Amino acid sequence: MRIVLGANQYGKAEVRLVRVDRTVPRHDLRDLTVGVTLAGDLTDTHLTGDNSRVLPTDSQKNTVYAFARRYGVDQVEDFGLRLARHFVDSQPAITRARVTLAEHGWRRLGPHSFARDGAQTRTATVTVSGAETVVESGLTGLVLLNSTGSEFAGYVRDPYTTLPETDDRVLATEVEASWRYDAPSLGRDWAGSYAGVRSALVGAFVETYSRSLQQTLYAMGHRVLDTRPEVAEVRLALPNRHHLLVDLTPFGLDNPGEVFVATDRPYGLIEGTVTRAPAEKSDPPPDAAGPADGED
């Protein structure tokens, strides 16, 4: 039996930046982790240690650092892009580079002073193999909840099934999202993007009465596309951040609908990917309505 070398890859894992811009009074911050990974010719180094195509991981590092001092650190994708982009055109024996940015957001406060913000996370991922180039921006952590306007009923029963059907329950969930960008370039207006993006991801969640979260997770990525006409697709993970109903009668209390127990797990997890299709074939806008008339 020939056994052989399969799929490999290589980097910096985890690089820590940040970045002050002190050359204007009110100072601007930028705090990233950044990742670096490598692909390429690079057989020899596995099977006989031959080194002479590894770019180490550190001088990878030094590079993240030297070009925050060289061209600043203001998107995440541009800066992504030129990293991405160096590695490849630099090193000949790599053909593939991608670059995992998450940057850390921090409130202002005055001039120079700044409070972490305990919000999203915003990031992105620029990939550059070839003539090819693909940036995905994204977000973690936004957490949205609506306290009504979801139910959640007609769904498989079998021997083991003991969760009862509602008609009104409190939907939360913590968003992870990533969208793909037709034709990336540097310079495009990345902040714009993302604002525009997010801005729809959470106006659909407000505005959809969800008989599901994988309906509500459709109409988010939908809303996106349908307003966003430089995103390719958009990638949604979706946990069902439940909140149960107290049981309240043993001390004589009734409970209609207004004490709950937030549990963190276990938890539903709901993925799924909205892509552009040919217009023949596009599904139809989802429902956005509320219940019927005569529903709860």
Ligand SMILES: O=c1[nH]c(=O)c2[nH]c(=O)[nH]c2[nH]1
Given for the second form:
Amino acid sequence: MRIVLGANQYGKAEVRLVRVDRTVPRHDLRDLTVGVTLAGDLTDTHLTGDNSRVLPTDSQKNTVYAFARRYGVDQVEDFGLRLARHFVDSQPAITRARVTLAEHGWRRLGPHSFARDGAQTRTATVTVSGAETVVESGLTGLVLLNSTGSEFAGYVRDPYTTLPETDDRVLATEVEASWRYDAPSLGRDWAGSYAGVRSALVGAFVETYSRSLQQTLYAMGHRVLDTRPEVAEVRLALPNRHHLLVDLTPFGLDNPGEVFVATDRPYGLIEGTVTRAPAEKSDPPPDAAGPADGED
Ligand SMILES: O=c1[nH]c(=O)c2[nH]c(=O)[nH]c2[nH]1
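Mind giving me the form predicted together with this ligand, seeing as the form predicted on its own was just shown?
Time for the whole complex; same chain goes first.
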């Protein structure tokens, strides 16, 4: 039996980069965590230890810092495109470079003072492989809560089901979203797209009467594709941050949906992709008063 090397890749993970733009009186601060992954003809280093095609991961890290100085860090997508193309173009053995970027937000406090802006993170993954370029942007840590306008009923009841049906509950989640762009290119209005997608996600969450978090997920993805023509597909992971009504009857108190225990685990995890069908039929918006059929 022959033993062979399978798929492999390598790179530098979690390069922490903070870039201060001091050319302006009000300093601009960018805070990124960058990952580089390279793949291609790297058989020799694995089989014989010949490193002549191996660009050290240390050099990859240095390139991230050097590019931050040379080109600045404006939009993470452009920064990723420059880096990914650089590795593929400059290294004959490398056929695919993937650069992942997470931007940590800072809120301005003064001309050169900032406070970390909650947990919300803007993300991007740029992959250059041959003639193909894929840009996926996203966000994590966007915490949303509706204090009413959500129910959960009509589900399967098996011998292990104890969950009571509810026609009015708190619906809360921490959105993890990523979306893929049509025809990405250097210098497009990434910031405008990011703001537009974020606002579509938030708008749909707020305005959808929810019969399940699954229905809310579809409405959020649908709103993004409906309003952002540059987006081809949206992926969402929505943890159901359960808020359980506390039983106050032992204390002689009622609890008309006012006092909840917010549990952090275990939690329901609702995941889905909303994409553009190659159909000729036009997409009606999801009906806020009834379940979306998902087939439109
Ligand atoms: O919106 C929900 N979807 C579910 O699938 C589910 N399951 C559960 O226990 N609670 C909920 N809520």
